Every structure is written in C-alpha cells, then in structure tokens.
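Here you get one chain, nothing else, as structure tokens; it is the form predicted alone.
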Amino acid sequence: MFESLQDGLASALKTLRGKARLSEGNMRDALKLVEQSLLEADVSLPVVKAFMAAVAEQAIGESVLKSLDPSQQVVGIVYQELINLMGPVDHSLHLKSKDEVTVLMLCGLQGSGKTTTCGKLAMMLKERGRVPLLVAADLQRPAAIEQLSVLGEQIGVSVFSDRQSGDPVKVCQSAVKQAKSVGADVVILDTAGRLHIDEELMRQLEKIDQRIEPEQIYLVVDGMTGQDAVNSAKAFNDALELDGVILTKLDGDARGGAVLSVKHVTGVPIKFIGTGEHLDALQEFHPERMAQRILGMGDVLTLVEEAHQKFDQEEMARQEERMLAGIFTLDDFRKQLKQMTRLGSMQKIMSMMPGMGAMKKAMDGVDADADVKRLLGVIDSMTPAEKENPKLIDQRRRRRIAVGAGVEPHEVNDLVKQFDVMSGVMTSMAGKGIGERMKMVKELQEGGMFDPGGKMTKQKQSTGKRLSSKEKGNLKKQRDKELRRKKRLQREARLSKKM
C-alpha cells in the first residue's frame, strides 16, 4: 500500500539530508518534489494545494532552516499535516443499548466491496458482543442476495431477504420490524449499487434514509479508484449526509489518493479500512498510523493489536517460557511461523514494521509466502528428534527430508544453518519489549537473515547486487555473536536445571 507515494516522499525529503546548510531555495525545491509525489498518487488538486500551503508556511522560516536537523523538522511537519488532513476520526458506531435496535446503512457503487464489507462489519460487531442482522436490500443484483446469505452462514449471522419483493424500502422496513424476533440488536442494510451514480439510485437511497432513519450511514469506496472515489463520495454525501466512509482494497496497489483526499473534500471521516479478502480484514482507521505508513515509519501498534487478536495467547505464553529458559527448537520455530501467517502476507507484515523498507524492496518478485510454506514443509518432513536437535541431520537424513518436502538437499542444509543463528537471537528476545524486539529483527535483516532457502541472495547475485567484503565480514561477525550468545544461554539453562 502506498509504495509509490512512500518512494516519492522519501526521495523528496532525502534531498534535504546531508546538506551543511539549507536555504529557502533548497527547501522550496524539496517541497516541489513533495507536491509532485502527491499529485502522482492521485491526490485531489485542491487537497494538494491546501496541504502544501500548510507545510510551506511552517517549513520555510528561520526556526526550521537554522535548526540543528532541518530535514527531521520537515518530516515532522509533513507527518503532522498528514494527520490533520485525514483526521480526526470518531470510531464509535453510536450503537443504542442492547434492548433497542440500531440501524446501520451501507451504500456504494457496484464493485466497491459493499456486500463483503457488510459481512466484515457484522463479524466485528459479533466479536464485540452484539447480535447483527444482515439485510439483503440490493434487489438490482440477484447475486448480491446469495452472496450475503453465504457470508451470513460463514460468520454465523442471520440474513433477512425477500426474493419476491421488488421494493427495497419495504424489505428494510420488514427487516427492522423482525429484528427483535430473531434476537438482533443491530441491523445492517446492504443497499443497491450501480456502476455509476444516477438519479434513480439516489432517489432509492434517499427513500430508505427517510423511511428507516438509520442511526449511521456509511459509504463503501474502492480505495484503488483514486480520484473517482473522491468524486463518488462527494455525490453520495450531498444526497445522504454520510456519517463515515469505509475504504476497501487498500491491500492492493492503491496509490493513496482517496485516503488523503476524502476527508478534506467531503468533510466525512474515514471510519474503517478493508485490508484483505478475509472477513476479519476490517480495521479502524487511525490517521496517525496511516501517516506513519505513508512516511515509511511502519505501523507497529496495528501489528501488535492484530497479533493480540489473532495469535493463540496461551501458546505464546508457553513459547515465551521456553525461550526464557534458553530453549528454541525447530518445532517452536514452526509454531511461530504458523502464528505469523494469521497476520496476512509477509509483504503486509514487513510494510508495518519500521526500518523494513529495504528488505521489502529486496523481496520484490520473490514469493515470500511460498517460501514460508516451503520452510514449513521442510520442518514437517523431520522427525521429532531432528526438530529437537538439528545436529542429528546428516547427509542421509538431509536427503530423506528433502524428498519428503519436495526441495533440494542444500535447502534443508540452509535452513539448519540459519536456524542455528536464529535460535540464539530468539532466546535472547525473551522478556524484551516490542521496541527492542523490532530493533533485533532489523539487525537480523541487515545481517542477511530471513532468507528462506537462499532464494533472495541468489536473486540479488543474478542482478549484480553482490555483498561487499565489508558486508560479508559484518554478516560473519553477527552470526558468530549470535552463536556465542546461544551457547551462553544454553549453558545457563543447563546450570539452572542442575540447581
């Protein structure tokens, strides 16, 4: 998400670094590049002009130009103005008490992901202890009724539909009346969409709004449509007075224009963002976290929140105890890899980790998720004794494991060698805070770790980007250091057991 915008802003701000002295001319040149990056990301022109005026007013002045680190000052200014542009946001759904029925209405154009978002929102509400009822009010597209029924079945939520009716207003009224009889306290209306905005669509939505009087109306917008998304948001808001926007498909190649433009152009806040196809891939929108992502700072808070929700906490506690005792086997590594896959793709995880931009770029063209599956296959082909003690894996065992996993024997050898270093690092991470762990992960990455089967290294060599002698020396030092640390921890663990 936002790769082109990230690269553009990074290049623009890089022009300010390393200069002994900054002039107003240097600053204006850099700000021009920032402006160009925003326009290339399909940010609305009026938004770009307003944003750049606010940044320039603060950046071009003696307090910044004569500061000790003007480039960092400018990054801080851009960061704060990005937050101002996208926020503030109220994440509350303004639900009534459980003995009353709250009605939420979702609208949007066809193809925006509206019906799927209804399912995601229902799942979110269910996890928060509410009882949602999905209403199939999109009578223009028969497949929408079937799609909503399937989603309701997947998440265990009731779906109200009337295939005989041709009046969406009556369908919505009947659903609200019957909500209490099925035990629902939140009704989610999946209304009709079109391929484009027209008068008939707007009249229909206005009727539902007037007759049902929903507590909240949310517009679902395809984040990949850029400027078109902003234009449709403005048209829907003029007709319905929206309470919020839900941006979808932000896990794809979105340039970022809609995220940066919608709030400014319409005055309507972005409430949630869709970051994947799975029904749990709906996140609250945080302007400050999005600004960090756009500036390549990562988004650790969201990553930690998702890990807390999706990881098996009991298993994590057991793993922590083992690592504190200096124990980390290939079976432990396998369990941690399986936990990681719950967060989504490796590309997504790395984009949310600060300082991992270089690694993410190095992985362009590499199927990291396939590499993870291959690693799991290799470990699954080992015996319990081999997972516990990889030193048992001789040439004969290596060939057997390779055949079982469908890989080359040298890939088994690569995994064992890398694990030998990694196990020391993992045990040393035990008991440390998230900041220290992230720092250690970054050091591993810079040292050449997280390179399953050596594929990335081969790719770099094929493109001529070989490691320098200094880099090779640093890598060897890092590995030797971690081996010494691992042996020390294992020795301490043995001594503590004897005591």
Ligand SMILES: Nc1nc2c(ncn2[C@@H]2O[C@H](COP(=O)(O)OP(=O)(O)OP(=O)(O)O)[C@@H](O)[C@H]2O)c(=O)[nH]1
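What we label the rigid core is the largest C-alpha set whose atoms superpose within 1.5 Å from one form to the other. If you're wondering where the values come from, they're calculated on a predicted model, not measured in any experiment. Residue numbers count along the first chain shown, from 1. What changes on going to the form predicted in complex with the named molecule:
Positional change of Ala385 between these two forms reaches 2 Å or more at the C-alpha, relative to the superposed core. After superposition on the rigid core, displacement of the C-alpha of Ile77 between these two forms stays below 2 Å. Relative to the superposed rigid core, Leu415 undergoes a CA displacement of at least 2 Å between these two forms.
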Contents of the next structure:
Amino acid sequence: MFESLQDGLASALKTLRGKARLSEGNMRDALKLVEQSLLEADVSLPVVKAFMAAVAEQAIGESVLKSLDPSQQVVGIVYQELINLMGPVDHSLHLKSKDEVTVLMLCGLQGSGKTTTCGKLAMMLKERGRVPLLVAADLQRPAAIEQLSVLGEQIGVSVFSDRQSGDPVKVCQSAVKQAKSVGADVVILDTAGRLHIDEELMRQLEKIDQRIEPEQIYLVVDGMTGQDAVNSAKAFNDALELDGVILTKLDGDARGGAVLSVKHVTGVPIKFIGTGEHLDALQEFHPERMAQRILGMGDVLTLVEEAHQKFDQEEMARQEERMLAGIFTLDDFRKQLKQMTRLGSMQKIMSMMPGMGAMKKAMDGVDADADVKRLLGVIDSMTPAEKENPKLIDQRRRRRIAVGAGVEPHEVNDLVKQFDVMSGVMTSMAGKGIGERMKMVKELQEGGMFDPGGKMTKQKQSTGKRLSSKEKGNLKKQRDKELRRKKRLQREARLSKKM
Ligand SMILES: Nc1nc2c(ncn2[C@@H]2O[C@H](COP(=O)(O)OP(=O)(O)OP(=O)(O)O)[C@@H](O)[C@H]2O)c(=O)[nH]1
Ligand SMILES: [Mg+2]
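Give me the form predicted in complex with the named molecule now, not the form predicted alone.
Entire complex below, previous chain first.
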C-alpha cells in the first residue's frame, strides 16, 4: 500500500538529509519532489496545491533553513500536514439509546464495497452489544438481495428484504417500521450503486434521505481509486450532506490518492477503513497512524491493537508467567511463532513496523512465511525433551530432525543458535511494558539480529549500551555463571585426563 508514494516522499526528503545548512533553492527542489510524488499517487490537484502551500510556508522559513537538522524538521512538517489533511476524525456512529432505532445509510459508486461494509458495520455493532438490522435497499441487481442475505447469515444478523417491491424508498420505510418488532436498534441501509454518478441514482438516494431521515449517511469510497472517486464524493456530498466517509480496499495496492484527498474535498471525516474482504476487516481511521505509514514510519499501534485482539490472551498470560520465571523453551518459541502467524503474512506485519519498509523491499522474492513454516517444521520434528533442552541434539539427531522437517541439517543448527540468543532476550523482556518491549525489538533490529525471515544472523553487542543498571547486573551474573561453568568443565576435563 502507498509504496510509490512512500518511495517518492522518502527520496524527496533524502535530498535534504546530511546537509548541515539548506538554501531556499535546496528546499524548493525537495518540495518539488514531494509535490510530484503526491500527483503520481493521484491525489487531487487542489489538495496537492493546498498541501504544498502549507508545507512550503513552514519549510522555507529562517527557522527551518538555519536549524541544526533541517531534514528532520521537514519530515515533521510533512507529517503534521498529512495529519491535518486527513483529520480530524470522529469515530462515533452517533447511535441513539437502545430503545430507539438509529438509521445508518451507506451509499457509493458501484463496487466500492457498500454491501460488504454494511456487513462489517453490523458485525462491529453486534460485538458492541447492539442489535442491527440489514436492509437490502439495492433493487438494481437481483443478486444484491442474495449477497446481503448471505452476509447476514454469516454474522447472525437479520436481513430485511422485499423481493416483490420495486421501490427502494418503500423497502426502507417498511424496514424501519418493523425494526422495533424484531428487536433491532440499528438499521443499516445498503443502497444501490452506479458506475457513474447519474441523476436517477441521486434522486433515489435523496428520496430515501428525505423520507427516512437517517441519523448518519456514509459514503463508501474505493481506496484504490484516486481523483475520480474523489470527484464523485463531492457530488454525493452536495446531494446528501454526508456525515462521514468509509474508505475500503486499503489492504490492496492503493496509491494513496483517495485517502489523502477525500477529507479535504468533502469536508467530512473519514470514519473507518476497510482492510480486507473478511467481515472483521474494518478499523477506525487514525490520521496520525496513516501519516506514519505513508512516511514509512510503520504502524506499530495498529499492530499492537491487532495483536491484542488476535493473540490468545490466556496463552499470552501463561507465556508471560513462564518468562518471568526465566523459562523460554523452543516450545514457547513455537507457540509465539504460531501466534504471530495469526496476525497475517510476514509482509503485512513488516509493512506495519517502523523502518521495515526498506527491509520489506529487500525481501522481495524471499518467502518469509515459508521460512516461518520451516522453523515450525524443525521444532515439530524434535522430541519434547529436545524442545526443553536443545543441547541434547547431537549430530545424528540433527540429521534425523532435518530429514523429518525437510530441511538441511545446518538449518537445525542455525535454529538452535538463534534460539539461544533469543531466549536470553525474551526472558529479559518479561515484565516490561509494551513500549519498553517495542524499544527492545527495535534495538534488536538495529543490531541486525532480527531478520524477518525468522533467522537471527548477526548478534551485535550494541544493544548493551542501553541496558539499565539492573539488567547490566543480571547480564554480568549470567556471564560469570557461564564462565564458572566453563572453568568447571575444563577442570573436570583435566582431572579425567590425569586419571
Ligand atoms: N480487499 C478488499 N476487498 C474489499 C473490501 N471491501 C469490499 N471488498 C470487495 O469489493 C468487491 C465489491 O464489494 P461490494 O460490497 O459488493 O460492493 P458494493 O459497493 O456493494 O457493489 P454494488 O452493490 O455492485 O454497487 C467485493 O469483491 C468485496 O469483497 C476491502 O476492504 N478490501
Ligand atoms: Mg452492493
């Protein structure tokens, strides 16, 4: 997502980097590149103009040009202006109390994702303790009613439809009337779409708006589209007075045009983003996270949130306890890998980690998911005793495990070595907050220890410099213990030679 925009912005900002002092000319050249990358991402022209004016006003000032680190300052300005462009947000659905009926209406161009998003919203509302009713108000396509019914069944939400009726306004009216009697407190209208804006569609939607008076009207916009979608958003907004926008398909190769333009053009907040075809792929929109992602700063918060939702919390608590007790075996490692695979592909996870953008590119053609599978395969081929204590694995066993997992024997060796390094880190992470852990992970990355294929290659001691004194103490204790063990072994060896 946003790859070319990310690259464009990165190379623009790179031209500024490393220059102690900037001239106005340098800055203007860099800003030209920023402008170009926005246009290439199909951001609407008036938006680009307004954005560049705001950035230039701040960037071409004495205080930035003469500052100690101008490039950092420009990144800061671009970041803040991206946030201003996409925000502010309002995630509330403005629902009335449960004993009243709230009506939400979704509209948008054909194929933008209206019906899917109706299903996603219904599921979200259900999870929040509401009783939604989906209404098939798209009588354009005969298959539309069927599509909504299937979605409703999947999530256990009632669907109102009238196959005989030819009038969507009447369908909506009957649905709202019946909502109370079927125990629903939120009615979601799935309206028809058209390939292009046309008079007839607009009149139909206006009529629904006037007769039903929905509490909220949301425009569903395909995030993969650029200026076209944004122009139609303006037309929808003029006719209907939108309350919010839902951007879909931001999981695909969206260029960024729609997400950067739609708020500025319509003036209404982006409420949610659709990030997949699955019904749980709907997230609240956060401009600062999106700006971070666009600038290649990753999206750690979303990752942490998703991890929280998708990880098995009980299992996490058990692991935490074991780690606190200083236990981290290959079996624990295996469980963690398994949990991680639930978050999605390594590519997806990496695209959300700060600074991993470049790494992700370097990994093109490397199948990180296959690597994780190989690791799991190797661990699965070990005996329980070996998982507890990998030191038991001798040459013969190494070969057997390799055969069992379909890998080369040295890969078994590599895994054991990586694990050794990792177990030390993991146990020292125990009991730390998420922020502290992220910092440690980042230090690991910087140290080159973590490469996303799940292989730990170089272990660098540079992480040591940021350890707290208590950690340093622990580390020293560990080292001393290891030293004592080695000396004891040497002594024993000498003794046995003498005998
Ligand atoms: N990848 C991805 N696909 C999505 C998302 N939202 C919707 N889709 C897909 O987009 C296609 C169109 O979605 P619909 O929900 O049928 O779109 P619609 O706006 O109701 O279409 P019409 O009723 O024909 O106007 C379907 O294949 C959906 O699975 C999303 O967030 N990500
Ligand atoms: Mg539809």
